[in-house]
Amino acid sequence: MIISHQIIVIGGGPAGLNAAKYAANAGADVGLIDSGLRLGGQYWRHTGNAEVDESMHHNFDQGSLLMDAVNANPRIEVYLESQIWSASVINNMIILRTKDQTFQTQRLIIATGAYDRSLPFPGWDIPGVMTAGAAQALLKGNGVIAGQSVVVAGTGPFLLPVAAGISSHGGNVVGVLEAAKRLSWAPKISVLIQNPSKILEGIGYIKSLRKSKVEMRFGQAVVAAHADEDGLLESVTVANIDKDFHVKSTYLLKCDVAAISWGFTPDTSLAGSLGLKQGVRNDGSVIIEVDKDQRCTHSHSEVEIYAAGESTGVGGSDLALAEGAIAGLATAHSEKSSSQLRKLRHRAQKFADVLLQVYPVAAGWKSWLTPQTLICRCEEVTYQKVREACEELNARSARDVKFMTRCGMGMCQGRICTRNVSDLFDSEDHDRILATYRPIITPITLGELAQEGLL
């Protein structure tokens, strides 16, 4: 059976929810597809228990109202636990396939969000080392604290809500390690002042951490992890680093969980399959390029494809909401003015651009690697193997390394390691974009592939 809608939105986070709402309110028939158990995406991940969810989120009221509005709208049909593995344009229709269903439309909004960016270091494959997003997902989605003694490390404002959430719900956070310097915001203070809500949010997290007596340390990073006799995380090596991320000195810190985040990587998996124009930001991340209406560039003249939220560049929930609303109106061909939404988008985008400058990931992280450090955890490809591919086999890009070492051929399909390999090679933009293409967008079984009616 093929399911058709005037507009299909992929992603149930802030951008996707707002896009669906605005498009439906403009009179369109909308299908909203999301892979999660509940709407909300990663940002508003929740348990379904209102009292618990309120305590886990900074602004869950906003998310709850938006989710309720989408669920109550008769023009919106929601499809949960639906993971798209194939996207293509056939006979002037956009065809989207999940393991159980096939969807078609001529107007599509991509709001697939982003996922944690990880940097490799010795021991990052030890059980107990995870992304900060994973630690937060356990707490928000299941009410589970990741460990008994947690280190939260990396860079960026995301570290604060993760640490505050864990500590305020009974977890023991033994330290928050921020790679940036303490006064990194000083040169950009004017932009921060223009966003008072961000200041208040940050102050709230800092107060929460102080109340729990959690220490924040600046100019530090986790550069190695160490296992106990059972193979579980026992401690991490913390380095004092300079502005280029080179190690100046180190010390050992005991913990059983290291929750580490180096920002986020936009999820552009659908872009390659649909032939969308992509670009590379200053931080090396691949994004879907859009115009002022969030419209994508492609060669399919009979279909319209838009993108909103983190897939067009990581910028936070305020930016995602504004982009989603603009995309929803544009896709529905609404005559309603979006001038106010554009102003909101501009201010949020300005703040997001400053975040990239304040919390850079410098190239010195490469000096943390040893020959036996795993670059691809799925296929257990070491840094030494990657270097050999370069030095002995003349590999020059992530795709070259993939062919020669299987780096990026595991279950994650290179979502983690491909960006790191591109950084190791200082790859050109073309190679970075090419390395993100995945004909099969998410892993499926041969049985699911062979189902009658799906192809």
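Think of the rigid core as the biggest set of C-alphas that the two forms share within 1.5 Å after superposition. Residue numbers count along the first chain shown, from 1. On a predicted model such as this, the values are computed, not experimentally measured, just so you know. First, how it differs from the form predicted in complex with its partner chain.
The Cα position of L32 differs by less than 2 Å between these two forms after fitting on the rigid core.
Relative to the superposed core, V386 shifts its CA atom by less than 2 Å between these two forms.
With the core held fixed, Q42 shows a CA shift below 2 Å between these two forms.
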Given for the second form:
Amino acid sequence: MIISHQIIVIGGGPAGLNAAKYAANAGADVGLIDSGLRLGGQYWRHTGNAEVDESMHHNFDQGSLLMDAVNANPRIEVYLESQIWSASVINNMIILRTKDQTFQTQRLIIATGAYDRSLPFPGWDIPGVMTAGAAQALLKGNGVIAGQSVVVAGTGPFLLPVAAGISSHGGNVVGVLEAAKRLSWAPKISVLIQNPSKILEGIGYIKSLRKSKVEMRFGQAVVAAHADEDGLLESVTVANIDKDFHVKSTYLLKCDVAAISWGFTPDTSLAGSLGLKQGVRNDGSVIIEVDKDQRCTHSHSEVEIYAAGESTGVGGSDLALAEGAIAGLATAHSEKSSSQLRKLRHRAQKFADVLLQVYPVAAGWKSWLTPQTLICRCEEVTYQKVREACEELNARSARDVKFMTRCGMGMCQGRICTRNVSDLFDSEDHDRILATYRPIITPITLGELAQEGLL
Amino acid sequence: MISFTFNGVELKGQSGQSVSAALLVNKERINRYARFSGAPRGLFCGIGVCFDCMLIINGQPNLRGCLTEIQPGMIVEVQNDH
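Right, the form predicted on its own is done, so what does the form predicted in complex with its partner chain look like?
Next comes the full complex, this chain leading.
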């Protein structure tokens, strides 16, 4: 049986929840699909135990009100644990498949969010090295502190809640290493001050870290990880880096977890399969391009596709909520004015743009690589193999490297390494590997295909 | 508390926890061994994107520990792709 809705929203984080709410309140019948066990996305990831959840989050009230509103809305049907493995347009209908169900709609809102951006460095495949988002998901979704002695590193404001969360719940954070210089935000204070709630949130985390006596160091990065005899993380090499990310000096820091995040990468995989126009942002991230109504560009007639939130450019929850609301109203063909929402979106977008400037990732990270450093974790492709593809096989673009080395062709389907492979080839014309058409977006077994009668 | 086994050893975790989280609480960090190098791998992205935390769960391989909730009596095994 095929499940039909007037509007389908993919992703139950801030953008998707607000999109579903606004579309349903405008009178539309909405299906909201999410791969997780609970609504909330990564931002409002929670355990379902109210007491635990309140203690883990800065502003869980906002999320829990929105989730309650969506769950209580008779016009919204929520489908959890539903990861879409196929998306296509057939006979003027958008067809989405999960393991258990097939959905169809003529109006789609993509709100698939983002995931941590990871940079490769020697030893980044050692168990114990993880993304800051992984440490955060362990805490917020499971009530688990990632390790006994945790280094939080990378760049951006996200490092603060991760470190503060771990330390305020009894974990030992042995250092917070921010690649940007101290006070790097000071020149942008006039824009930042227009978002006082975000400034106060940041100050709260810094106070919490001080209270736990956690040291924050600036202009530093984890550039290598080292394993003990069991193959588990026992220390990292920390470097003082210059503004280009070149190493000036190093020291060793003992830890069993290094939680590292270099900002976020938008999840655009559905854009590839649905043939949506993609763009490249200043920071090199590939995004789904949208117009002022959050509408995507594509060649399918009769269907309408919108995108909102991080998949259209990383900008935080306020921006995602505003974009979701605008997309929800537009998709439902509502007459309601969205001028107030557009103002909110504009302000949040300015804030997001400034954060990207304050916390840049400079190209000097490539100097951290050794010949044996893995570039593609799934297919175990080393930096040496990538260089051989260039020097001996005449690869001239990131796509050439992909085809010659299998970089980005493993189980994660390039989600972790594609951006880095593109960066290794970054040229002035920003030649990036975009999300392409994939008949299968996430791995599925042959048995599951057979059950669907598709074999 | 929920009982499950990892490589034949009985471990305990909290209801609602992911397999990866429950293993970490029990100081088990290795989920699989990589295909070519045989090097150990563990939880990396934690949100279902990277596939590095794949394990064998109740006999079925390639399941992501970070996305699978532990269940009473679940049989979890390290996945050796080497």
